[in-house]
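First, one chain by itself: the form predicted on its own, in structure tokens.
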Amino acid sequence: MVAASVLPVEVPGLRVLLETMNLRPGFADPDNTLVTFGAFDRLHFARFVILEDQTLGDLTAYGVAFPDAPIWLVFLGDCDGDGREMVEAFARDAAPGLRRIFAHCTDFAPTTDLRQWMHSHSVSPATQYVNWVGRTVLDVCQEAALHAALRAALPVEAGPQPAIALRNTLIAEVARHGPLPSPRPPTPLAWRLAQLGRAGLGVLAFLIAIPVGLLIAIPFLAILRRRETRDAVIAPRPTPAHVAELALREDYDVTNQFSAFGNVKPGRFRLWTLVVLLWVVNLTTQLIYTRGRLARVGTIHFARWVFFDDRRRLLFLSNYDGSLDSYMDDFINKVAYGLNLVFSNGIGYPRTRFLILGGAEDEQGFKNYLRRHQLPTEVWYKAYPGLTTSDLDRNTRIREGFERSAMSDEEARAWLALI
């Protein structure tokens, strides 16, 4: 991710720019020609969006103001291996087409090292969540034309046979005409020994959180509550205008794109509320919830919270199934407590109980806030159209059961519903 502030006069001309680069309002070529997205194999989804703030003047409400909030330029990849080598891949075979876009930028001149620059406006998420981790684009892509050759080999006609003769017959027909996925490469040792770190680090501050729990516990929840009675809601519906505008750039494909940008609630306490509980997300997303699933929704290709201008303000992205009604809906029933631990530490967030209740438990307040705070997201780039979360699970099934060297006839049956 590159982020980088914009003058606002720069700004008209850098949407016509972008806008250049889509099929669709907000949906990318893949072979545009400032960016080639679809030349970079490594790369899951893309996009490019404008923070422009729209909900600064909700600032008032806590007696503070930000006249200088700069407006921001965002370039986010999702990508397999290291964010760093990606970075040195876009800017090696992309770097006319990003000095165009990236001319728009305050601190950018015609002489300047585009590699140097891009890795010096890097910028860390606070919170990242990918549904499968592991599973590269390539995985994605051949496993999708496995399960195509699949279901063009089924016989048209097949007379009554056990489920595991079908399933051998299917097997040998793909193996002499194809495709068959390349062997996946062993997971690095370096990862792995990270990994081992992240949970060692976690079990030690949950034993330290015990005790400084018990510790703190009241008087943080007496403030807590002092302050959720005082906070303001500011959720109103959002124009007609704005929803035109999100509703453009929606619904090209079976996933959508996400971009919301608001202020953090004024003071310590509730920053570092919001530090910590992005702390522990981070740390349940790379332990926990790393195959299909964060908590019980299961829609979610990648997503990530982001800081910016120290701390002030908070952006979050994600890319999901569905429409955007549903998503909301999906987390509203199954997860409100999560949004609340994090969302309610905002500005103008419905009002909740103790971090958890309440909150997105009011659904059209929640969906207000939402809509309200969420940004038109120029460029979206996806490298596999057509593809949910759930159709890449069972194609990655489907691969695990064509590569099994035995199986019953009850497992082949099963198998065999999944083509």
The other form holds:
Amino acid sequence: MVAASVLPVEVPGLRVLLETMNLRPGFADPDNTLVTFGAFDRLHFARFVILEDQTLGDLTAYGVAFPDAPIWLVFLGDCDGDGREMVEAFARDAAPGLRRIFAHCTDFAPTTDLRQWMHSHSVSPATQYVNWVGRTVLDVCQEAALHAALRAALPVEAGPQPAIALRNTLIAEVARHGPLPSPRPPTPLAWRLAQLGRAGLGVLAFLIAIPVGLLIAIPFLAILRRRETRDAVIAPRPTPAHVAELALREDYDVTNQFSAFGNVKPGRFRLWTLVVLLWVVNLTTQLIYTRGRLARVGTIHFARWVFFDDRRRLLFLSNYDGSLDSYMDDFINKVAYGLNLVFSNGIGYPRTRFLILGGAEDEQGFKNYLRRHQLPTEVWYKAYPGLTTSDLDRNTRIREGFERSAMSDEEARAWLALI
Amino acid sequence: MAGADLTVPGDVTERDDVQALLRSGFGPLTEACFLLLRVADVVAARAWLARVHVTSMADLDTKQETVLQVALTAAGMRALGTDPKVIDGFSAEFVAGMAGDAARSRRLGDVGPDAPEHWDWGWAEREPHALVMLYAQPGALAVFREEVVGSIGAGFDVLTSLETSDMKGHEPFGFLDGVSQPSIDWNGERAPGSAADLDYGNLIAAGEFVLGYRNEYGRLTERPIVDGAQDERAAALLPRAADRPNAYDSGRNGTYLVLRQLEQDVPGFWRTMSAAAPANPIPLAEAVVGRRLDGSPLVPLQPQRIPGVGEDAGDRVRNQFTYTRDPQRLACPIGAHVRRANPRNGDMAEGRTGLVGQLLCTLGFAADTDADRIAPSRFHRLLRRGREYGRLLSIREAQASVEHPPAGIHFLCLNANISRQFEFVQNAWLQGTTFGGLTGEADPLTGNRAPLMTGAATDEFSMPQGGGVAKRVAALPRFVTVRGGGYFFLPGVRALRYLAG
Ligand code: HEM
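Please show me the structure of the same protein in the form predicted in complex with the partner chain, now that we have looked at it in the form predicted on its own.
Let's see the whole complex now, leading with the same chain.
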């Protein structure tokens, strides 16, 4: 992710330029001339967002101000493999367009070395979530094609045919005419080692957390409860104009984008609580929630939390299936505790108890809060429109079943039911 | 989730202030018509609203020969001169209106031939200001209507009058309708959010259907509150706000009313079923709906009682079931209309599974992850009060019919939160092509069949089979077309007098 500040005078022109990349409001044309997203075959999702914070006034609840708060332009790509290589690819293959866009940033001159500039403006997320670790764009596309081919190969009248026989017929048919998924490259050794390291770190953190937790639990809870009862709740209804700006860019595909920005509650207590929690969440998304679900929520493709301005502000970005109403429903009814843990450290969040209770359970306050902090995503790209996480999940299971050498009758029936 | 805050009132005591439609669909009053009105003369319109007799819940304690109910749109409130601050205190969906912006139409599936610009009513100059619903005993409507229209005089113009017909409880495709309804917890006996809610229940907090009372989150839904010190009329006319001192509640005892005129292509429906299942189209049609023609469910009943089901044995026979006994969706396809419209999910897909099971499910390790994708039902219930129009054809007549005599449903539902209830059901569950992990299909009964942006189809219907490959019907034509619609507010009787300016 690349982030650079933009002067207020540049913002309107930048918005107009970014809009030229779109097919529909906020919805990128994969072949647009500025950044031909469709040509980058490792890219799942991408977006441009302008972080023009409308909620800075909320700081007065804490008697502080942030008068020279910068406006950030964020360019984010969710990709396979190394993010630095993705930046290299963008700088190499989309230079003219990116130059035109970044020319609106405060420190970008016509003579600037784009590659170097992008690297020096790269920011890493505090927490990152990937629906299915290791599923590449290539996998997604090939598995979708495999599903389509198997579906097309189904006999019109399946008749009372043994499942195993039907499976064999289908496999033979697709093996003859393709398309066949290419063999998966082995998982890189370096990644396995790193994962092992992270697991070790997790165990270590857990072991340390128990005594430390016991030691600080009482003072921590005492401070926390004091704050929780006094912190201001700022969750008025968002203005109709703001909601219209956001809704204009929603519900074209089965997947939608979400970008929200807000201020962290001032003071070290909230900051360190947040830093530690995001670190822990990140560990779980790397070690535990790597196969289709983030706790009970299965509709998120990619999500991340990123600090800005010396960790005074926090950005949340996600790509989710369905409409915002269903996303909010998931948040409130399935993972309120998880959202509370993180977002209750932001100014104005509905009142929580012990970090996990309350908060998002104030349904309307929570919805107001999120909508009010949400920002229009100027440009949003998805490499595989029309496919939801559950489609991807099913297609992966189809491929795994396709590549299996043999199956029992029951397994074959379950596999056929997927097609 | 924590239990409800019991200081928030949950019991509806002001029964004489609540319009009767919340308590009853007035079954014995088989004749009905819905007048859609526009303000012609503001003074006369206000005067009529101030004096008209509106039947209340309490009135139903005695037998009523006729019933009149009134609801207003936001445009209507503006035309009547209601304080703009009060109007803005209603929900954003209501203020914007059903056809208010393209983003909403997209979400509701009102695109292509269903787009508001093709509607007979509900859009631009044809947006109604008021809805007057008249109900009468057989043969008595004409006189009652004449009387009411006469009393309205110059106050309102009749934009259109939606006629209804008595199909003896069936909808035009021939299925028994109005079989499943939420039971409303009028006395506030149930505390929403307890462990019992991990399982499906049908007794729903009054606040889901009436403003001013505890909803399923144990809270009061947002509504316009008026400061008594600044508004003497409010202090004189309105009920007090339960959650603020010296404030008056213009939402209390009222609710939102969603009206959609849905035209049904009955010949098309039965011809399509016959073409796909020539031997016997009925089982296919029943799979599409998710119930049999006579209203009985496709999945087996369960022995355990469901809270809010079974005031009478007939209800138990039709509604004492959930879909947990049909996880592979073999008895009732997941895409069937009623399974979409109310998946009968508790807060956790697997229901009460003990502390460990619950913790595992909370952390995302439920065994049946597909079922857990679907939202809990209790936050998305609708109280349906629609009426049919046109002539009921038999299946045989429908198959033989060449021309289409217009028939359909004036779909009408009541809910306290349009976006969380009606819009959610319509968008995520009925029109949603991502529902329950499906692909390529929306509601087989009411779907608009519009392809996705990618061109991918939404007009399939799949029926999982025990043998492996699902049965599929492809390229379903559209059976339902939207002819009009609007978001109304069905105010409490006192609030009606206040809102009328
Ligand atoms: C012309 C269009 C429609 C037809 C023909 C139709 C037909 C039916 C039928 C036959 C039933 C089963 C009987 C019953 O449970 O009452 C039913 C149930 C239901 N329908 Fe529809 N319907 C239509 C539109 C809608 C729409 C637009 C909605 C909501 C947005 C809706 C929501 C429901 C609900 C909530 C149920 C009850 C499900 C349950 O609790 O099990 N219907 N409908």
